[in-house]
Amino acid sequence: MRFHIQTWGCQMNDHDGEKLSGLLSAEGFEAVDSVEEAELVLLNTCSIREKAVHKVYSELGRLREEKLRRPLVVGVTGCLAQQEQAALFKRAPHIDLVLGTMALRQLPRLVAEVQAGRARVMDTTEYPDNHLFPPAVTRRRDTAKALVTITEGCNHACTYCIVPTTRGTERHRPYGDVLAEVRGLVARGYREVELLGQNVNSYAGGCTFADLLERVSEVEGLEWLRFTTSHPMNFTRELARVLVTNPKVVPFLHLPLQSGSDRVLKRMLREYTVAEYLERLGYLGEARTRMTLSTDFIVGFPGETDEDFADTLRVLEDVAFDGSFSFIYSPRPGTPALRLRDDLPMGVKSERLRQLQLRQAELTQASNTRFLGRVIPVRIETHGPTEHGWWLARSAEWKTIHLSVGPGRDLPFGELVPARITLASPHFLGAEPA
């Protein structure tokens, strides 16, 4: 049976896709590159924002037409599957299977049941050992960086967030398992690893997260170590110390703020004030100027006033984030924020988002300009030039690099090469091999 997996969402979803692919490959199934080639299509979904959900249902509509033309098994996995469960069958009756986020290893069983003639099979059980997925089964994509899950779920209760529903409470992998996986990846040729979790800072698999970073960095052959995502409430002085002193931990931090208004943060149940967030950034000391700092913003949260939004713009200006991911508030089923009065016109929300993103683009441009003329190590992320003639690479600071390389020259995929920065835009850095 040939299968194709489409994935939406975060790095955790990407890594889940690698696990699902590995499970099917272990059963003798063959991965293919398109729906048209496949006999089994899995939609590996995200539900954190309404737009992501719309994309999934749009694709399900396309698959319904495809299924009318030929035999095809259609499955939905990931966060939307965990959230909607049996309701998915009502909205899209042509779905054959639904697999929750905490039941990944049940996929072969569900596929076998569909092949045996059973209709609408589902497993959204919260298996307690799901986070202990065997690394050897994972079928990794052809990427320069390897993803490693260290914790799943979240114990915070932000009023807008569906993650505690779709991913459950926190479960932590023992640090020995994490170290063994990283060693195995390095032995296979990976030189960069990203540790994943809904809140990596809260890691408690036998040591603190700061300790885990130190232990993983000792793996011989590992060059760069990243992590995502962090919660400000669990960002400690010790973690900051490791971030700025360990040469293998990259100088990049993503620390979501969400709003610059204490009043809005309280309604979001973020558990910190703006002053406390800034205090945690202060743990980085003068090393902050050598790092890239990004954040998240939610614009138009229920009850957000003009003054609240002005507070967000002030924090954006004061911190001068190198980058940010910003979105209009998206109401999610089952979240406490649905009980809040949301009376802001969409036009107002859209204008606020436009203002924030415009100023962020200016700040990102200024951040990128400081790289001009410098020679920095970058990791090659493509096997050849893109259609535009560039090779794509990434810096330790998580800057996208477009490398201009002369004809007939190849660059080593996954390896570090020195690059001289020649161009700075809000979206990427232009460079040439040094």
Ligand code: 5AD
Given for the second form:
Amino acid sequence: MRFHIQTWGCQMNDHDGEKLSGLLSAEGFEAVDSVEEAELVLLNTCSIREKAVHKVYSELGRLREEKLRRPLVVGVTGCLAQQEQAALFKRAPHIDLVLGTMALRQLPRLVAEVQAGRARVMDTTEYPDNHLFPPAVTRRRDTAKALVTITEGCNHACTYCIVPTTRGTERHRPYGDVLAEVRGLVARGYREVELLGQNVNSYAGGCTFADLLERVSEVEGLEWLRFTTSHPMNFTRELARVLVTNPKVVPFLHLPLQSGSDRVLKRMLREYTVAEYLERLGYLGEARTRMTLSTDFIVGFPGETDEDFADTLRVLEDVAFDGSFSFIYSPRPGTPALRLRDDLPMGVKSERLRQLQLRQAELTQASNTRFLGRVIPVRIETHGPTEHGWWLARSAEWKTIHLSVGPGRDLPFGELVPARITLASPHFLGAEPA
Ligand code: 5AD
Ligand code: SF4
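Take the protein just shown as the form predicted on its own and give its structure as the form predicted in complex with ligand 5AD.
Expanding to the full complex; the earlier chain stays at the top.
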């Protein structure tokens, strides 16, 4: 059977796609690049915002048409599957299987049941050992950086967020398992690893997260170590120390702030004030200036006033984030924020988002400009030049690099090469091999 997996959402979901792909490959199924070639299509979904859900339903609509023309098995996995469960079959009766985020290993069984003629099979059980997925099964996409799960689930309860529902409470992989996986990856040629969790900072698989970083960094042959994502309240001094002193841990931190107003943060149940967030950044000391810092913002949260938003812009300015992801608040089913009065016109929300993103673009441009003229190591992320003629690479700070290389010259995929930065735009750095 030929299968195709379409994945939306975060790195965790990306990595789940790699695990699902591995499970099917182990059954002798063949991965193909498009829906058209596939007999089994899995939509590995995200439900963080309504827009993400819309994309899934629109793809499901397309698959219904496809299914009228030929035999096709349609499965839904990921966060929307966990959230909607059997309701998905009502909304889209042509779905054959629904697999929850904590039941990945049940995929082959569900597919076999569909093949045996059973209609509408589902498993959304919260298996307590989902995070112990055997790494040997994972079938990784062709990327220079390998993703490694360290924790699944989240014990915080931000009032806007669907993730505690879709990913459950925290489960941690024992550090020995993490180390064994990283050693295996390095032996296969990977030089960069990203540790994944809905909240890596609260890691408790036999040591602290700071310890885990130190231990993983000792794996010989590993060059760069990164992690995502972090909750400010679990960002410890010890972790900041490792981030600043360990040469393999990249000088990059993504620390979601969400809002610059204490009133809003309180209603979001973020568990910190702006002052406390800034105190955490202060743990980085003067090393902060050598690092790249990014964050997430939600604008238009219920009850956000002009003053609240002005506070957010002020913090953006004061911290001068190198980059940020910002979104208009999207009401999610079953979340506590649904009960808050949300009477701000959409026009106001969009305007706030526009302002924030405009200012961020300028700050990012300034951040990128600081790299001009420098020679830095960058990791080659493509096997050849893109259609525009440059190679894609990434710096340790997670800057996107467009490398212009003379004709006839090949760069080594996945390896570090020195690059001289010649151009700074808000979205990428232009460079040439130094
Ligand atoms: N609406 C808008 N943005 C959201 N995020 C999470 N939930 C919502 C929501 N309901 C954003 C947060 C989070 C990022 C991954 O997505 O900023 O950090
Ligand atoms: Fe989307 Fe959040 Fe699920 Fe990731 S964990 S796929 S961002 S809803």
